[in-house]
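Listed next as structure tokens is one chain, alone, in the form predicted on its own.
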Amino acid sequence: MKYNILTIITLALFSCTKAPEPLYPLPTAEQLEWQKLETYAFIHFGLNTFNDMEWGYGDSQAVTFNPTDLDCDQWAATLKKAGMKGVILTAKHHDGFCLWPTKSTDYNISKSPYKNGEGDLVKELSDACRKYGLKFGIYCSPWDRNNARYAYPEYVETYHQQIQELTSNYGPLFEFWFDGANGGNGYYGGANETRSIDPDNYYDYQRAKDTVLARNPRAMIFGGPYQTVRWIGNEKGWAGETDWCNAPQITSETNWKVNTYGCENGTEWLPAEVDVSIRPGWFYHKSEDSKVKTVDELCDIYYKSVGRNANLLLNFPVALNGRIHPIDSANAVGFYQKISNELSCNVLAGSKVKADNERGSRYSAEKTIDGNPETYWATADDYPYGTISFTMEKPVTVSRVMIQEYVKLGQRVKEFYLEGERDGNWFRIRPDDTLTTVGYKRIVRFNPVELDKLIVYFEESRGPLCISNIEAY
């Protein structure tokens, strides 16, 4: 076959500027959509609330569930103002009490005084979420300390009936939570004994996953051996300073270090989720009204979760009257306002950008400040590192730098550092964190510095760099 000179030049140019080869594992479209949510809320409310407990034994009476002024619209409106993108409701905790009128057990909201037994809290909150533009998710504990047949085959069918009801009747779900607490002592229909199960096999998680995804194909799954997002390994509000989305498939035997840090050579894309409560407890206790996390504490949690390549699931323990407490509300809204203010003025917009290596014009350094998440700066195949600088027209004061990789092609960066330059004098920027992984998003904090040039040195990467966004505040 013959080619004219124009065709040869065109083919040569294309071959020089083709995209880097993907580095596996890669995220699914659904996982990427989930990571972009960044912050969403947990709601814990149930019999534990009215019995001043964290883990109910399974013997509290259903009639004790009796909120006097429950208002799911108040929950949704509050969470919207606090910047949350969705809500996950604890529809059933370990005590086994169900917040919807399930047909699987009598231990449910229909046996309580709430709305004279006609209430359905799952429906009320899912409706409120749609009204306020929030995504809706479900937590349904596999462990059931009330059910007489727990640890026997019959309970597995009961649990699957609950999953079927929750995934069929309340609209699309963005996440379904299977908690990791499984087996131990409980009421168990009056047996008052300890029961143990094999958590990876007893519940038939394969069938559970299929049930969730049949009607909610975009939903993330938390917990069990078929999860698509992973627990970070603590409930304190921080992700590892190194946080790979790469990980092995998680099981109940997985080492905590894998949960916290991921694994560079992991074969699965399992981004991390940080779960933490705005109070010391997950359920409301009046004694904790003076212990609600402050605005500054919540901001620190944000930077140690979202700022370290993880999603933040912030729990709100609804009070006895059925509303989010005013202190919790005020602090959560204040936190969102402060973070929004701190990240409101990107000083790199309009700066002059230069890199020491570019793959071609399609992957130039300017792609890091063009505001388009689908474009990115990339280096040549034999250049798994790189330096990029941003020169401002006049000196600026900076205390935050945000970096995002184009993770559709895999997570790559293994180590980087920052420098500033002022009037021709350069200096090393000393951040609070060690600077290793980036992933979907990394936000680096440091004491304010004045500079007219910012330089980012990517010291090591799993392959050519693919950096979609860099901002400074």
The other form holds:
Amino acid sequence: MKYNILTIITLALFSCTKAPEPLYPLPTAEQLEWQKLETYAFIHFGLNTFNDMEWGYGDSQAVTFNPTDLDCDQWAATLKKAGMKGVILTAKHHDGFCLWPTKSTDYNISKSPYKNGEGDLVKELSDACRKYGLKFGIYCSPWDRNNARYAYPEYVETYHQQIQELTSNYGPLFEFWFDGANGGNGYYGGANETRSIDPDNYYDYQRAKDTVLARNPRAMIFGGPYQTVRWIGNEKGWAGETDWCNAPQITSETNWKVNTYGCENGTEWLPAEVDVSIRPGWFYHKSEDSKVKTVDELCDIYYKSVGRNANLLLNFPVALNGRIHPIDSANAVGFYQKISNELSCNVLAGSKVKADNERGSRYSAEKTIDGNPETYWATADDYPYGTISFTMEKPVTVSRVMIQEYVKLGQRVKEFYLEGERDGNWFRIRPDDTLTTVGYKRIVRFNPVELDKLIVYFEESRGPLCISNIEAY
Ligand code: FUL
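Could I see the form predicted together with beta-L-fucopyranose (FUL) next, after the form predicted on its own?
Complete assembly follows, chain above in first position.
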């Protein structure tokens, strides 16, 4: 009898400290690793650079590709200083010109004066990335305005050969980009006509994905119907204020709103990527030297992407000489310094934390400030909301709050708001954004306020809260 009561008590204790049930969809370990990168660079460079174009028609001469001072170490060193964690290179853009000596087409770097035809930019950049501790990824445009057999079955084999070469010889890759621009007019080996294809089916994306993953099992797939990360739906540098990682399977028919906001009831985990160029164009144009995004504009983009649960893919159009332009470099480095400064002093570390509900000591409110991303504050099963407060020893001025959910168990928060208190006087904090989802990371910006207590009200959640980290600066 005694034993039975003990068993019952133990079972009761165990059940109330049991972790919350996962709420699907869930991220894979690889997706989580990718989300932690947060900021990485794009490089657009190729024949377009030398012909002052954005979308080459496919007939620019290979001999015009002639950077005289190209230095991939300069790119990598600059990007590292700008806080980038990796680089994705346009190994082939829509014009079809390949930046590596591919066997699939003559329209490639070996036919250019660069290094007397001995250059391989994919190799040079992947080597530089390794040297500077940056991850490396590849963009290889499915649309090819040069290839005579584009829109016919033969080109699909050529494209797969290119994917095979790129994924075999330059890895490990952290991301592979299948761009969404597909078909239209082009040179097409001299045909000079318009060709259209069915983007979801023509390229055999399942095989393409299998090829990428065979040698690069941790790589994310961007674009196509089997993507593992999703496009945000604009190229302006912002994610939705509501941003679910949950989404349906995305195809070329998907409405832009699904890309921008994700959806609460989506069955796939598809975290968003915000791609934007530091200049108006993706490729370098001298006329845009005065239009490089400023430090403040870049910071704004950061808060509207990384601060809204998305990764930021910031493009650098390498200049004609083969280097990142000094203005781009200065602004990007300045941006990283400013953001690092703004988020450097977490005033919640060492504060007194209290929540209105805790699932048990393993899931106590303190877990939000213990600096361990693997621990989290969780509420009881019948408590899909909750309030948490942080009391400081003395008043502090803050203008940013960062919140992270323990997304291994699924994205949950649907609505929250912030309050401050100063000497017992309570006030509502009025941020720039409406506060709905949180996800892997949410950073809330507001005008500086002085407070000795910060309160976060999670009003609605898909299930018990699982909050791993809260910081304020
Ligand atoms: C788009 C392309 O058409 C642009 O040229 C650029 O490469 C951008 C990243 O993706 O779809």
